[in-house]
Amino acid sequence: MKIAIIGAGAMGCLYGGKLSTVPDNQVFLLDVWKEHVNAINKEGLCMEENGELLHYHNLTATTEAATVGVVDLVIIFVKSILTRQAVEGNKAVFGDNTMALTLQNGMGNVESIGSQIGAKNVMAGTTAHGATMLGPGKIRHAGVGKTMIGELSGVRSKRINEIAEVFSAAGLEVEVSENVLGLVWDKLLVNVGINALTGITKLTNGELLAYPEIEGILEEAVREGVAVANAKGIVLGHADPVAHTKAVCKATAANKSSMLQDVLNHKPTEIDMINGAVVREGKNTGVATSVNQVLCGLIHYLERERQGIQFDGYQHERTLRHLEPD
């Protein structure tokens, strides 16, 4: 299958490693980071994994989706704010036949890439894998999880059977749902626990759950996603996404969400696709979400202090040492 991946941050990156390593597979990362996309042509894509460091050579980048052509699979890893950008960007890569998957954070990915290429091709899903950039042709593989997949339908079409065996011969744990929104709010209900009090705490995943006051932050932040998905009418997957929530954090204990690595990077954040979300659906569905609200602004007062954002014709200059990384 010829693959191209949009978006080869620590994600994109972990998912092209894995899926070059099967023979029949052509994988190209697209992104516009020069010095990682020339590292990894260079040297190969370097994953450490369990004390180990891999070395992928079987795949291209480029930032240049003409170079690649049409292809089989598209999967979209880019940011959620830029996820119309991207597509939009690299459409060379899409045919009338290219089938384009979403395993991205945050809610509104389906409908962007939509926009852009047409529904009928799109698919969605989740991860829960964790990853981490180390630098330009460099990540770290921070925890595995499964990966779920479906149509937007529901129907357990052929072209999904096909893309989940070609993720299982990787080596990638996947599983075909029924029911791909129940999916995306399972997988947005965990970000909301985890993602905004990470960037804010500056604790990694496993570490949230060391300290009862910000576990039980969790805790109401997820109830309240929870209160709005039934409000909706999604069918969650989860019986107590709390519980599910937690599992996520030890599974993944110590990997930096892809938030706080925003955070530490002073880079926009995904919080107005992940509890901002929440707090958006909740206005239209009469439920309270100040939970949610409260980190969403925390999250936004932290991108404005390392940008430097004027306030009252004085610009704000202060330096947060407690965000500094390591």
The other form holds:
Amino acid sequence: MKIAIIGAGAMGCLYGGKLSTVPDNQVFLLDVWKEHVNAINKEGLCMEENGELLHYHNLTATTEAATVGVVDLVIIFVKSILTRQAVEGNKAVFGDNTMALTLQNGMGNVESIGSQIGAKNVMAGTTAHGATMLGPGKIRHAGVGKTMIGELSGVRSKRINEIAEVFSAAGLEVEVSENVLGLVWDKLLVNVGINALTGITKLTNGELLAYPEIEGILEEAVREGVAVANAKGIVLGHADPVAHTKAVCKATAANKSSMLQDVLNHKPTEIDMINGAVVREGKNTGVATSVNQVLCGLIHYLERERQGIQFDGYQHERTLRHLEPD
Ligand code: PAF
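Switch from the form predicted on its own to the form predicted in complex with pantoate and print that structure.
Below is the whole assembly, all chains and molecules, this chain first.
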């Protein structure tokens, strides 16, 4: 299968590397980060896994979608705040029958992709893997988990089964679901519990459970999300999403969540598509989401602080306070 991955971040590289091990696959990584692209093409993709260093050479990285041409499958892995522009900028890989699969975090990706290529070839799913970017051409596979995929219509089509077969052949545990919206919400609730809290505390996923006061906030944030999902009539896949979120914390214990990585790298986060989505949908359905509001506020604060945004007179006053002894 000819496969293009839009967004060669840690997760895009993880899937690209694994899929490139299947002899029948041709894998292309598309990314705007030139140094990273050059490193992959020169040295291969380097993946740290279970203390071992693996090199994947059977894949090509590029910044130019036109050099790849139309593919059978596109997997979209950019941050959800960039989905629309990433698909728009890489239109050259999409043909009439190209399947587009989003495995991204957050709400709104299906709609953003559909707005660029039409809805008929868009499929969605979730991943419970954890991965960390270590530097140009190098990632760490920090947690193993299942990939769930499905057609938006819920039909177990020939094409969704084909994707599942390709994933299995690459050693990625995969399951086809008939309830994609439920899947997206299942994953959203995991991210609601883990991502903002790791970004604020700088703890790894597993460490969140070592502090009862933090664990309590995780539980409340997820419970609010469950209340919103219930109010919207979403059929969740997990009977106990709080317990499931904690299980993901344990399965990806060593991982720095994607939001923590963004905070540490001074990059904009996906907060508005994760906890922010719960707050928005909570307003629409009349469900209180105060814990998620607080988490959004704190992450927005960190984003603004790190971007050095001025707060009119306040920034000045704060600087003076730091300089002058009490
Ligand atoms: O965003 C992330 O980092 C991941 O979705 C997850 C599952 C929380 C693992 O770190």
